[in-house]
Each structure stands twice: as structure tokens, then as C-alpha cells.
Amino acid sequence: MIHPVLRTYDLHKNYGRLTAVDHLNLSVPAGSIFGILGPNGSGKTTTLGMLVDIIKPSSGYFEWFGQKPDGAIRKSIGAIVETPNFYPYLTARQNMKIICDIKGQAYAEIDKSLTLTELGARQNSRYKTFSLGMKQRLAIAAAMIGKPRVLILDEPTNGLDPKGIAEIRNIIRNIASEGITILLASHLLDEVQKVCTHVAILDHGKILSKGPVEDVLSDSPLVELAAPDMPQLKSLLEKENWVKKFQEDQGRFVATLKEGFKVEDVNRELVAKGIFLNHIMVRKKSLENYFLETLEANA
């Protein structure tokens, strides 16, 4: 039997009357990049904290590789959940040697970790000279010491500029290409869409939706529509039963189609009713659209 890398069973955490994580059931496939997506306060960091034994669950439990976690299993999990501590006056390489000493690993791992995180050229620079993005990459390099089977990242691109975000995204993909499963929490919807293979949408500690990203996004196609007579098009869209909803965006209507209705049916339906379009285009549904719709449906 092939076990998922991680499975949680009604994982629950309260702080007094506050429920931070509410009976969470997750299954993370091996080799996936699994995103836990949610706004601030949704329970993402608390969930990761329980999975790395920083926080004790109030009830429920979890398994790594089909087993209850023990010392050996914990060593196979690299994580950045809290702000990593490095010595500012030491170089990247010197800091990595300390990490190796703490983990009981050979210094030979340092070169690969620094190369993987694109820090090889700066290995002899002091940590205090690093940009925020470089500091985050060094934290990932440190988490990779010990050759983990799983890498856990909490908001890995938080506070970074677009260049730094793109660098972290590429590093995550490179790590995943080596067969390492990645579990990351983020509120950056676009980044989760670009890098993750699977996603769970979390709000107030509860899972609202989960599954492969491509399946989540395939729901309810979005279609951009424009016609010479826009008021007439609007009037029709308000009445059509194949339109789930629509809104105006930059002089065009963006319609969400109901389940079972295909994009190729749109033009035919409109022409039959005397509406001739001068613009029709499928707009790929973003995770943000799905996230906001899911929150609204569960409000």
C-alpha cells in the first residue's frame, strides 16, 4: 500500500474559546507541491506548527509516511515555520557549518544546498549584507541540510519584491524536481496558482475546498464578452440561465458559466437571440476568483 506523505485526522487546536484549526483532514500526495491557502488568521501557521511539533494539538493526530511521527521521521522533514536565526557577522558558509553541526551532518552537503538556492557566489558574504530574498534562500538552504524527504515552508515569499518572489518560486520547483514533497502555506493566491500542484483553501481553521490546482480551477469557465450594443448584451446576460453571474471589467463583461455549459456554446446561444459579439475570449480562472467565491459560498 502506498501511503500519502502526510495525512491528518481531525487535527484540532483551540486557544481557550478560540478555534485556530477545526478538525482538519488533509492528505498530501508524494512528490506534490501542496499549498495551504488562506487569509491571515485562517490557521495556516498553526497547522504547520503542529506538523513540526512546535504546537501541541488539542485533539486529533497526523501521520508522516503512514506512521506516527518519531525522531527518525522528524529528521526527514525540513521546515521553515518560525523566523530562522543566523549570525549576522558570519558568512553564509560559516552559518551553514553551524547548521550542519546542529543536525549532525557532513559539511559536504553545504555546496549542494547553496547551489540549489543560488547562493554559491555569495557563500563568503556576511549574512548582514544579504537582502531579504537572499536571507530567505539561505533559510531554505539550511532546511535542505540532512536531505529531507519533505520541505515545509510558511509564507516563503512574504515581503519579497517580484524578483525575489520569482527566485523563490524557481527554487521550489527545482527542489520538487528532485522528488521532494513540499508543503507550503501562503496568502499570495497568484503564487500558489503558479507553483503548486495541489491546494487546500482554509478559513477560520476549516477546509473549504481542496484538490489538484488544475481541477479546482477548471470549475465554472470565465468568458470575456463584448458586443456593439453592450446594454442589449447586459440585458440578455441578466436573463440567461447558463450565466451563473457576470460583472463589467474594462468595458467588457466577464461571465461565469454554469456547470455543464461550454464556452463554445456561448456564441451560438447569443447569435440565436440576435446578439453578435465583437469580442469573445476564455479567461483562465484565477485562484483568487475561486478563493473569493468559496469564501462567499461558505459565509
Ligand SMILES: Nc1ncnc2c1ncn2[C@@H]1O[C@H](COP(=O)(O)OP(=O)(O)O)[C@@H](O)[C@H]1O
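Numbering follows the first chain given and starts at 1. If you're wondering where the values come from, they're calculated on a predicted model, not measured in any experiment. Rigid core (definition): largest C-alpha set, two forms, superposition within 1.5 Å. What changes on going to the form predicted in complex with the ligand:
Core-superposed comparison between the two forms: the Cα of A272 travels 2 Å or more.
Relative to the superposed core, M134 undergoes a C-alpha shift smaller than 2 Å between the two forms. In this overlay on the rigid core, A227 has a C-alpha that sits 2 Å or more away from its partner position between the two forms.
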Contents of the next structure:
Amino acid sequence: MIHPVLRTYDLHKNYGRLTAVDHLNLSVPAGSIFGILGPNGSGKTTTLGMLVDIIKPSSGYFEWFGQKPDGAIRKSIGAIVETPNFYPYLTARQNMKIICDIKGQAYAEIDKSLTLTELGARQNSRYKTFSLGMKQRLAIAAAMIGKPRVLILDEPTNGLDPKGIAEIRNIIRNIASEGITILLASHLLDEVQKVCTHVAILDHGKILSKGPVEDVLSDSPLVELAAPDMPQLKSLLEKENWVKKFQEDQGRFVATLKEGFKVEDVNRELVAKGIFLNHIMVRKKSLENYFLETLEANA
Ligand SMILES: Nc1ncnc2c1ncn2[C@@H]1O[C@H](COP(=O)(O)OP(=O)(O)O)[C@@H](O)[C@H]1O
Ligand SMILES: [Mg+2]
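Given the form predicted alone above, produce the structure of the same protein in the form predicted in complex with the ligand.
Next comes the full complex, and the chain you just saw is listed first.
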């Protein structure tokens, strides 16, 4: 059996009466760039904090590579969850040597890490002369020391200008192309859409939706359908060309329509085939709209 890189089982955290993370069930496939997308305060950092053992879960648990976390597994996970400390008067390279010493790794890894994060040319500059984007890239370079199989990033582009954001995005893609699974928390829809392969949308600590980015963040309308003869409806949905995909949800089918199809087309097609629905409803908001509204409400 191939295990997902990470699986959480009802992972839960409350601070007194406040629920920060609410029975989270996530499965992160190997090789994915997995985005945890949610507005501020939705529980992203708390989730990552639990995964890197900075925060103790109130209940639930998680497994890396199908195993309970132990020292060896922790070493294979690179993370930037808390702001890393570098020495301002030392150069990037000198700082990286210190990181290697702490992690017990050979200095031979430094070049590759600095190249991967496009800092090779600035390795002999002092940290204090770095832009915010370069500092963030050095943090990623440091996290890559020890050849992790997973890289965890919390809001990696916070505070960066568009150029800095694009650089981080490239670096994330470079790292993923080496087969490293990336778990990335962000409140920016655009960032997740551009770089992630999978996403879980978090709100008030709960997952609203999860799956491949093109499914979860698609603009296609969702239509709820039910008919007296559900098996008949099902076999039709399996064949119809206007159905992108569908799934069962609480005794109804929820179909994603292909581009260009509207709910009235669905109605007409089904009637023409002798299926009379007893329920048809467009799910009002696409997740994208929902998410934008949530963000605005929290802004
Ligand atoms: N140490 C803490 N004590 C009390 N409440 C906390 C603590 N850390 C986070 N919270 C609360 O938990 C919720 C989730 O926070 P957080 O995980 O930081 O969200 P995000 O990273 O998505 O912005 C928020 O309501 C936040 O105020
Ligand atoms: Mg956060």
C-alpha cells in the first residue's frame, strides 16, 4: 500500500473555549504541492504547528508516511513555521554553515541549497543587507539542508512585492520538481491557484472543501440533482456530455457542469431523456466567491 505523505485523523486544537482547528482530516499525496487556504485566524498556523510538534494537539493524531512521527521522520521534514533567526552580521553562507552544524549535515549541501533558492550570487553578502524576499529564500535554503522529503511553508510570500512573490513561486516549483512534497499555508487564493496542485480550504478550523486545485477552485457551476429513480439518474449522469463529474452527497447527486452548460440545459436534457427531477438546485456560490467574501468579511 502506498501511504500518503501526511494523513491527519480528526486533528483538533482548542484554546480554552476557542476551537482553532476542528477535527481536521487531511491526506497529502506524495509529490503534491498542497495548499491550506483560509482567511486569517482560520487555523492554518495552528495546523502546521501541530504537524511540526511545536503545538500539542488537544485530540486526534497524524501520520507521516504512514507512521507515527518519531525522530527519524521529523528529520525528513523541513519547515519554516516560526520566523527563523539568522545572524545579521554574518553572510548567507556563514549562516548556512551554522544551520549545517545545528542539523549535523555536511557543508557540501550548502551550494545546492543556495542554488535552488537562487542565492548563489549573494552568498557572501551579509544577512542584514538582504531584502525581505532574499531573507525568505534563505529560510527556505536553510530548511532544505538535510534533504527533507517534505517542506512546510507558512505564508511564504507575506509582505513581498510582486517580483519577490514570483521568485518564491519559482523556487517552490523547483523544489517540487525534485520530488519533494510541499505543504503550504496561505490566505491568498491567487497564490494557491498558481502554485498548488491540491488544496484544502479552511474556515474557522474546519475544512470546507478539499481536492485537486482544478476541481476545488473551478468556476464551473455545481448543480444538485435528485429524481425518484436515483439509479436511473446515476447511469445517465455517467454518460451525459455536459457532466464534468459528479458525486453523491446526502442522497443527491452534485454535478459539476462542463464549461458553457447552464442549469436550464441540464433540465432540458434530462426531460428529453424521460427523467423528471424532484430536486434541482444550483449551489449558489462557487467556492471562489465564498472564499473571497469570507476574506472580505475578515479584512
Ligand atoms: N496561543 C494561542 N492562544 C489562544 N488562541 C490562539 C493561539 N494561537 C492561535 N489562536 C487562535 O486560534 C485561531 C487560529 O489561529 P491561526 O492558526 O494562527 O490562524 P491562521 O494561521 O489561519 O491565521 C485564531 O482564532 C487565533 O486567534
Ligand atoms: Mg497563520
